[in-house]
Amino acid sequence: MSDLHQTIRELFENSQNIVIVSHIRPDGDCVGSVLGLGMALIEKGKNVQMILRDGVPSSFKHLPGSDLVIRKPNAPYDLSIVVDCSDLIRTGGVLDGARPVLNIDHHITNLNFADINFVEAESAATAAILTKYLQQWGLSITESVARNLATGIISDTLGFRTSNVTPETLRLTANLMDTGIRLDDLYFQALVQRSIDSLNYWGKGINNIQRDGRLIWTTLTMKDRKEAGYTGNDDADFINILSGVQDFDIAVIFVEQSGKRVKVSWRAKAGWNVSQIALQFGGGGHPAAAGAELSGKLEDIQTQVLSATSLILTNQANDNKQERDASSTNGFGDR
């Protein structure tokens, strides 16, 4: 066992009161990782506080342990863990600025903000990292733990459809299935089942779609959210619908928040890296999926973000043209 794995194992063994947190506007990997690790530690006899500032979305409240999630710590703890979060700001301040002890993540833009940082950017999901190493860290993967971890993997890979899915991802999921979980049920609840309110919200986003060349975007305002009756402060996964539209390379969605803030999400086809755009605006993520939250007027933020995104498209198109021109005159080109 490597020194780092041994250190993490000893942290779990020697700590009794543990807090686990993740990012605001939690997605499936966030929820699945918090609950998967949390339930494994609880089953080990630890006192665990599982913290999500925005609570558990309705689509994940069927998961084991979801009823135990609270919005901020309410008791002292001797070990703090952040999972599936690239920077401390995205936890929503639930640790009151304290530096966490352990950071477990798979985002390539992770800022290594903890005392101990375990980041595997090549992993398809943070839940996949936990599936791979929990037993090595002295914890067990029971059926309840497996349901949470499988949900995290399914959600972040969009049902094993993202480019970072590897044979290992499928093997890890198969190991989780060996505990007796129903993968079809978890898939349906994470990715297929939708409320009428979320569909109404999607309708607002469809009506607001705009395009410019290979770039497509839409906007969801607070008024849209109110009229649709949607109670979340996210895009109800509409970005994944937008990213599937034909003949576009990059999709962007702007979701207006309270306090003059705007959540921006990017999705890209293979060969593009939108995480670099997100970094420009204080965000992060993966090459094919990234996000940021900005302060200011919606219209101003849209102008800035779309300009930066269009520049990436233009620059790469020019680079590709130069490569084609160079190859056409090299060896077997014009004579």
Contents of the next structure:
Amino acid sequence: MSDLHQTIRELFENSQNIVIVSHIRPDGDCVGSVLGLGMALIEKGKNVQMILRDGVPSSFKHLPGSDLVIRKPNAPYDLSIVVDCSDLIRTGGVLDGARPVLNIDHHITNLNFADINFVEAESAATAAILTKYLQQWGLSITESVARNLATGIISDTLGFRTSNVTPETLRLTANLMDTGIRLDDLYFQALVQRSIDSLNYWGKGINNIQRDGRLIWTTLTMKDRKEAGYTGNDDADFINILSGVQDFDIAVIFVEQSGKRVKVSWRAKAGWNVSQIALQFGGGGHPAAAGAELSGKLEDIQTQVLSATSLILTNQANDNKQERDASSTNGFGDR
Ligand code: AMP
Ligand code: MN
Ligand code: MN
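Show the form predicted together with adenosine monophosphate (AMP), please, the one above being the form predicted on its own.
Below: every chain and molecule of the assembly, starting with the one above.
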């Protein structure tokens, strides 16, 4: 076993009071990773505080352990673990500025903010990293752990259809299925089931679609949210619809927030990389999916973000062409 795995195993063995933290605006990988690792440590007899500043969204309340999640630590701890976060700001300040001991993540933009940084950017989900290594780290994958981890993998891969899904992602999921979980059920809960309000909200997003060349974008204002009766402050996953529209390379969504803030999400077709542009705007993510939260007027942010995104379309088109010219015999055509 490598030194790093041995170190993590010993950390788990030697700590009794453990805090696990993930990001604000929790998604399925965030919730599934906190609960999957948390339940595995609880089953090992540890005292675990599972922390999400924004709590567990209603769509993930069916997951084992979700009722144990609290919004900030309420007891002392000797080990702090951050999962599925590329930077500490995204935890929403729940660790009060303390440096975490362990950072487990799959974002290429991860800032290595902890004492021990276990970052595998090629992994499709943080939950896939946990599935791969939990046993080496001395923990067991029971059915309740597996339900959480499978939800993380299903969510971040949009049901195994993102470009970073590998045979290993499927094998790891198959190992989780061996514990007896119902993948169809978890899939339905994580990705298919929608409220009527969110469909009304999608309607607003459809009405607001704009395009320019290979770029497509839409805006969801607070007024849209109110009129639709949608109670979340996110895009209700509308970006996944927008990014499926034909003949576009990059999709962007602007979601107006209170306090003059705007959440921006980027999605890119294979061959493009939007992680660096998100980083440039103070956010982060993956080559194909990234996000940032910006302060300012919606219109100003749109102008800035759209012109910077158009620029990467131009620059990366040149890079992609050079790569194609250099390897024109690979038989797969372009991108
Ligand atoms: P989203 O657009 O929020 O669905 O996020 C797409 C990807 O970018 C996810 O992997 C997020 O974890 C990441 N991401 C989104 N917002 C931020 C942010 N403000 N800082 C760092 N990473 C982010
Ligand atoms: Mn996440
Ligand atoms: Mn993730």
